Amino acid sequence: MNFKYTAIALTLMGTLTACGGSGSDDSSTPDPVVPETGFSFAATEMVTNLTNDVIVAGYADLAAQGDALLLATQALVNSTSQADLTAAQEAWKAARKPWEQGESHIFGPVDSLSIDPHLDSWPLNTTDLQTQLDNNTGFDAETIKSWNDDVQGFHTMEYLLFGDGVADNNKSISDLTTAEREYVIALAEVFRDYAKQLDDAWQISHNPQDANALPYADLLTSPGSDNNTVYSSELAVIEELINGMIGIVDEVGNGKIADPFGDSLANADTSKVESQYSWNSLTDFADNIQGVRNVYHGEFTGSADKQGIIDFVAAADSTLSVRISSEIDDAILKIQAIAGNDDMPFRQAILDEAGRTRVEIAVTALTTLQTSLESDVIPLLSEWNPQ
């Protein structure tokens, strides 16, 4: 802010200077006022909202989708209806959505209870999967839980429901064997159980082995309390949330997309494409960044406005807060645009020259977003004056 001194003010200043000439006393000079640096923001409402209305709500949705997926697969047991298989495929995709969006906050119970590898191990071990199909009948959930993670979870169900995904993602109900039906139903039951365990960890107890363990949601919303050994302050919680956003942006751009893309068309490797059997890869990637958007804005798209990380950033720099929002939306659009005008799946796009150009544009958008979060948002943590 600039000040313009008026003639009256200048006269007054001169008078004060003259009066002070003979009566000054250095010992009475007040200490200089040191201006406060950084920015202020009251974070409690934001942390509470993100915990309850984004994270907990997302895992509750995942648990509900787990119930629906089990019902949809159970309908396949003796079915000859293609519509039943399509319904089970759609139930798989519906369960996939909250899981992928939740990867923007993949900390806490999803890690400590090993829920992530139980549900989403990749790549799938198709050799061992076939061995299980060949050597077992009457699959049951408890037995499957004792098997390796690479023959259970999302991608095992995906392979059984959609086929190998090489030529298409439209498996015929007539190609679904009895063993495959029994296996996928048991897998869906395992999935339902783990999804509920994760939901309970956030809402009931984060450690099933400790009767006194708090819900993980309470740990986020009461940092610094006597019985909270995980988060010492709201600063620690906000840092966890921002790093979660950075982590999934990095994984999508530099892992999920870059690994199968390779450094040339000749080195592209479709075997590394996640969700290749269902051709759901681009939806997965977009949902990953949609999860970042949920945390940043503090609500799911279409829901009433609530506080999110955007409000924390805006308290420091309103221009930056808008730019980050735009970069998130741009990354989602660029990922979706990889499909092109002919709705090309990711596994085909990385083998197509025009598709590879679209992939590179999406990766650039993700890199821009990641750099902004790391270089412009993370430093705000050290400038914040908690209220």
The other form holds:
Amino acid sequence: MNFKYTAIALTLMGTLTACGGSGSDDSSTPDPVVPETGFSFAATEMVTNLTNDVIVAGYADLAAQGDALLLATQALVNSTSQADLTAAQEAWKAARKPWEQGESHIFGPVDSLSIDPHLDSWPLNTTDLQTQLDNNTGFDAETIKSWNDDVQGFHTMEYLLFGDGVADNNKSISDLTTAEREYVIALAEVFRDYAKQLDDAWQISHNPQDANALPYADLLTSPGSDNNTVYSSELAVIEELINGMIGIVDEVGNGKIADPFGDSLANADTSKVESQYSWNSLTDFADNIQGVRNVYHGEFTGSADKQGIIDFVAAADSTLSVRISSEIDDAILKIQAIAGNDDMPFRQAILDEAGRTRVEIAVTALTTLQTSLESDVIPLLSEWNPQ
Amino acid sequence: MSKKLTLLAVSIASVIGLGTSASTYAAISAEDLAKAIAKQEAEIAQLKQQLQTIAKEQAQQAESQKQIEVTQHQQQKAVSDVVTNVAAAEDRFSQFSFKSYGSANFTSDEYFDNVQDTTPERRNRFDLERIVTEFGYQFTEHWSMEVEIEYEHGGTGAALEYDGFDEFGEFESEIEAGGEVVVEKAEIRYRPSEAFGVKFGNIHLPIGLTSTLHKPNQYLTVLRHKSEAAMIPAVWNENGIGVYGEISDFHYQAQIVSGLNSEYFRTYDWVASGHQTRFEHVNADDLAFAGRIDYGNFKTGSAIGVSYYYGNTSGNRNKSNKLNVDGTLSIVTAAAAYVEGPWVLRGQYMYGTLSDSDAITLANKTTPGLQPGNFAQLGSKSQSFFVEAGFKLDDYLAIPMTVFANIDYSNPLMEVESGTATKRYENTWSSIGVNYFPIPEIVIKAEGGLQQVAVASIPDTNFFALGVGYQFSL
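Switching from the form predicted on its own: structure of the form predicted in complex with the partner chain?
Okay, now the whole complex, with that chain kicking things off.
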């Protein structure tokens, strides 16, 4: 009996030793030939380029447009010239452009410093806005900064400059009251300050409370360095960039367009249309996707070719990189096409049967793009072999 | 005759014969005798042995009898011990107290999608509002303790909220105050006399009537008074120490407690969300004073009283470098109750001031990561009041029912330091309803009313609520 158990024990021990041994054998034998998976791509140039030439350049533009907008509104103080009001309206639209394009990378300081709600709170609180107009004489920027966000920023200025937008977007200079002029100038000053703060956060220090904090641009371009507590690797940066693109495609398709659109003409709600006073909604939406295009291609349209996410995608799958590119362009075209042949603003289009059909086509294009980014581009992150 | 003789002869002969045989017998008997004696001796020995055995058994019996007696004695002792223990346990149990109260509600309100929306939509909701358990123990005549644990909204640790005031209406994940299972009170009391007592630990502040009257049978409305919740933490508890007592019909309280944190002050509920419940530790760099004096007893009947709160709020900010002003908060309340016969009449006026409200607003708006959103602007002055009037029908209809009318008003943004305060947060709720007590421990309530916002463009809305509440104590 004892012999029998000993024999079993020995057999078991032998088997176990054999098993254990097979693991340690690997170190002594050459690495097995791993089938080549994934793709290789050197991302440093792309990240540096996207950071400096797209994001930082965009916020620098926003800050410059903020200065221009302040000057344009200041010209309204005592003006009776319709051209001055038109110039201020154009300055507003010009400032709107880099901001809307920048929504494709709405991470970092714009989020952590809460600058987004200060600049672009929507909907506007017209009731409180009227209260402020009725009860104040002389507006100053510092006071306005302490007010709630729904009576300042882009849409408050828009309302004052363009009117209520129900029938048209052409306010007459004679309809601009003294209080409205003073208010819009003070708002433009507040806007300029925040735009400057945002620009500084990217280029000088990402935390105004901490003198030693790096510019946010440096955090993107030097992931994994000692004092970079935000990004540990280039992978994290690329993931942030791609998720930024997905975020705005989702917001435009499922929020900005779909919410006011409703499930039927009867349920369409124009009160939810963003930039309805200036009738700038379709330009906003197209600019949002243009921002995605900027990040994807790595340069503003018309500039010399530089590396963008497209090069990252192409390294893995050149067919996919072209497809995404055309889906982005298609989404922009379909959004612009909502205007139809008679240049219909979005708030009118959702109340028009033919317009609604065009809106649905645009939403489908956005959904297609969002699906591709989520199901085809995001998985590339796990297949990438960083170099 | 001869026959007679023969018989005689035979008899003689037999006697002789017997005599012969007897002599023979006499000859063997010595041996037999010895045997018989031996036999008898053996029997005697046996008997002796048996006697010994019996004696032994008797001794054993006596021994076991003794043991039985010992055991019985032990048992008696044990029984008496148990009796003593039970008495002691009963005594201890009588020092222990357990109370519980709770409520569940159905509400139907009209709400607005966003700040532009002036077409309200109706939303019906159920809420297991709260279940509260209270454990108390009277250590000695003078020392006692009490712990109150509250399970709110079913007692989960996180909640998802829909914020219609945000851009497109956003879903926000909110981790509640260390979960929605909250220790609402944990105090130790020393009360040597009716006139004077000390309590410390996590104690209730006597600011606002809801702190005193928070059980479902102690207020008439389905939900607690909205006016108070729009200004201060409802059923406000803080860490600290307080003295209290009762001298004739006067009740007094005075406390030093941890203060509020101005980082979380918001437009819509003024300083209420500054209640430090978000973190594991409560910052106590700014302490506050809370006091109250009542004539009469609000819990049991008619009374009048005033309360006062005073303290700074900036020192308790987590980001201490954002603000170097005090943010001094003071709140005063005046309340009265008339509970007599079929009448229940209660009311309270509350007024508060906050210094440096503009500076706090600006700091809250620009603290990285704090994200107060659109509700940073703070009232430098704030006010609210409520009046509830009830009439008990018990005597007239033989139904334990009270009908009531209630008005709640609050304006947390009554005045701002600079500029004009919006009237958006100035709310008035007027309602009527009934309280029905099927048994004294249970109350079923119904209430319907009107909510008015002091902004002309926002239409009035109607609300309806049903509630059931209970309370008991062991």
